[in-house]
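Next up: a single chain in structure tokens, the form predicted alone.
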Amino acid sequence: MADSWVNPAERLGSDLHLVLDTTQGGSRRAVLGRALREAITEGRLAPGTRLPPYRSLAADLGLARNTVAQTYAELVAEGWLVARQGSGTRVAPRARPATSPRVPEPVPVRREPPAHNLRQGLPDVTSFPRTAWLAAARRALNAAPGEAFGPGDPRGRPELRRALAAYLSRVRGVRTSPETIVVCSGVAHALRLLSGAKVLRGTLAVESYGLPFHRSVLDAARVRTVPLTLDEHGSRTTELSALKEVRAALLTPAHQFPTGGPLHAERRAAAVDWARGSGGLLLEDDYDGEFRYDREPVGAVQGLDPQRVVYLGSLSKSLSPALRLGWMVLPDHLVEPVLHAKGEREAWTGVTDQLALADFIESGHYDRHVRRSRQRYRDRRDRLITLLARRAPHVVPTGIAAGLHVVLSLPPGSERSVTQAAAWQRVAVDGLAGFRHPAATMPAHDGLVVGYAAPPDHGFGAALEALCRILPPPPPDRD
């Protein structure tokens, strides 16, 4: 028969798992030879692999000391093993795996990697601030209670739900307390978490123009959308009473997506009482409420009334999109629907990095990082601008007051051969076309959507160079 053994880590520093065969018959000895040169052989055990203590493996196996002292001694000597004094008994540098024929596979397709991002909605990933988050999760971790490692509670750590209330509250006019705060990994997430709580259901009412990754969320939900009208003052939200079989909306108040501006206020106003008169619910994304440049700020559409706003944020762009760190802030009468739908434990979010953001807020670097990092988009969109009134005057940017992106506006006709020109040069950057709701009647638009923020410091300059030279010339002067 075979039996299995398997090395506890605790007594020998590492795990080791072998098959001893006693099918073959031989010695005790015999049979370990054959489990470790089959173990190497098969590449279970790499070059190098440093072996536990002869004492460690013999007490695991139940076998005598000697019997392994004997079987290591063997292997060295016929060049499996090689063992120095202070540094163990390793595998050989050159026991390589036995070779077989393998099985050829398909070559994949390699494509380039773009020589320049000008993508939207991604920050510039080199700044972030590891000295003061690495700080931020030692003095968290120190301070953590024990239960904090235990399974995660689906609505998150106390201490970071009690830092957004406050900050959110301070920054954004959101009226919200710790109870009606709910983490979770993103915007994304939020929708698949309202819609499994059936909070979403039904048809929704959404912006002409948006990120088409959410719609593909409502989707697969089977959550129906219809576009709103969209102008220079965002959402026509009056469009909200004639559409009878809608209960919610998900709108972007703060900075328009992609198209940029805030909603104007009376807009805003139409869309809360909508909300009230009908019992429906709004959706506010904050998409970039973070940065701002040459306007006010505009406080959140939740505070207007909490109990019809469904608050939505994440730190994708204000910090790093690898943290999937994100919030609700929700109406009382949701909180338990949405924690039923996210289940018993956390299963999105690590509590480190949930008590690290909750001391990095209240420490303040939160707020010192979003402010350095407003005045390096700032310089940038600026560089932006300035380039593009000196290089393409006949191209206007628009929706420049606010977020990480400008809109270019092209000739008629002209997107499809733009966004076909960046890719030959290897400029990633996107047509203002894939946004639009595939049901949206308002005019078309060729366009940019061209994100600033993802290209590093020492290549912003060449990027907005090959940015100007894959733009349409100006149009021929006309007597």
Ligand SMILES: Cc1ncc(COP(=O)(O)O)c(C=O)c1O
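Positions refer to the first chain, counted from 1. Only the largest set of C-alpha atoms that superpose within 1.5 Å between the two forms is called the rigid core. Keep in mind it's a predicted model, so treat the numbers as computed, not measured. Compared with the form predicted in complex with the named molecule:
- The rigid-core alignment places the CA of residue 55 2 Å or more apart between the two forms.
- After superposing the rigid core, the Cα of residue 80 is displaced by 2 Å or more between the two forms.
- Residue 440 shows a C-alpha shift below 2 Å between the two forms [criterion: core-superposed Cα displacement of 2 Å].
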Second form
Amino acid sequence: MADSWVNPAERLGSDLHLVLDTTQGGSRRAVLGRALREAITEGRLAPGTRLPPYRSLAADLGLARNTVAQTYAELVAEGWLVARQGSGTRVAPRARPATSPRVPEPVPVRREPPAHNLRQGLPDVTSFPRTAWLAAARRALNAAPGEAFGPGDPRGRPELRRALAAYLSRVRGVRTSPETIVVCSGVAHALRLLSGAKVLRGTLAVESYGLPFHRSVLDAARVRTVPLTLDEHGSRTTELSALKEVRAALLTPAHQFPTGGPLHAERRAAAVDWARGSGGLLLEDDYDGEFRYDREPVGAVQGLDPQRVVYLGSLSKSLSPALRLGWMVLPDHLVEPVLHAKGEREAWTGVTDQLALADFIESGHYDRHVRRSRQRYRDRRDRLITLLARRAPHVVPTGIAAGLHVVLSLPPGSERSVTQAAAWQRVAVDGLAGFRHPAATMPAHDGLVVGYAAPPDHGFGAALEALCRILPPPPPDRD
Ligand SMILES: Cc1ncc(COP(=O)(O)O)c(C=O)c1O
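Next up, the form predicted in complex with the named molecule, please; the one we just looked at was the form predicted alone.
The next block holds the full complex; its first chain is the one shown before.
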């Protein structure tokens, strides 16, 4: 038998058809619990919806008040509902699973979003320069010729390639012209295109620690990777000459990702010598080259030999990863193969954003935004380092001279418990182990990769406090 009850709109704020299905058996409490879970799962009771008071629901359903109270309490304990003094019982903010409407049984508890985001890879998205970007977009759209709105050239808009050529040579020492630049949606897309263009034939040397997402892009393209060992001076590029099957090497020379060292001058030279001597290719991922604080800017390796280096950059750290705009500066002989891999028409990046970025760069707003962001991130980095020195002097930060993250060296064997503590305290932060190449042979170190750009200004202090709470205690004194 199945009873049904239509809830009056004034109680729930919306109609609800609650089916009390007794055919599956169980106590009245179990039947009501099932019906409520089902209504939440199916989205008929949305997150935040206030449930009727026990008494009125009990009266409507012909149940004892206690039965309703106990059912609510049970669902609160399971994480489906939340009860607050004075505001009654509501559907929990994340109670509804994203898929599968008929998952019958309880949802795990800790489903809340992180309270503090200290994950690497994110800029402070709240500081996106909306007004300046809008103004750039308006100017660029007014000035654009009609043909700009036809099918896109896979090279990217000429306005943007001109702006990038001038910017990259001025700021990063890249040697290029608009003809050797191909616009793409970011570094990951560039790796896909290079794989598709068969530029990465043979084996690709990568760094022992790197971005797992890039590894998965390469794996998906069936590019075999072998890891170079590294230390505080970046990757040991001298190892390349012994790796006979390697045809190309992917490096992060300005700021090894994620460990943080800049590639030492001798290792830069060794990489270029290897490429020249073996006919190999270097892929230079300059993901956060604009953000350096305590040392002279290191120019791009590409400037040493533009015909042996593919330079890769994007807006993901400097402006926003949501724009999906990046660029490749290619050796002459690779322009056509990459364009061929891209296809006849631009299918990845919209023309309006390309035009807006061209104006944004040429009008000086990009420089201004980067300078402001650099100052903000440097201040944050300094606050982090100062706090750690005071509160956790036994935890040593490395890779602090540049970028938007630092690596905290942890006592051997402690990384897992620290990341577990972080999850429990709802601090989003990554352990170093997740960045390690599965075939890496160098000794593994325990560490935490802490991004300091993502929290909004008003939440940064609390995020640092939360970080200090999850760090291991100092080792006991030995005397
Ligand atoms: C090492 C590294 N390279 C490149 C990028 C940027 O990738 P994309 O341009 O695909 O967003 C990131 C991401 O934030 C990164 O960590």
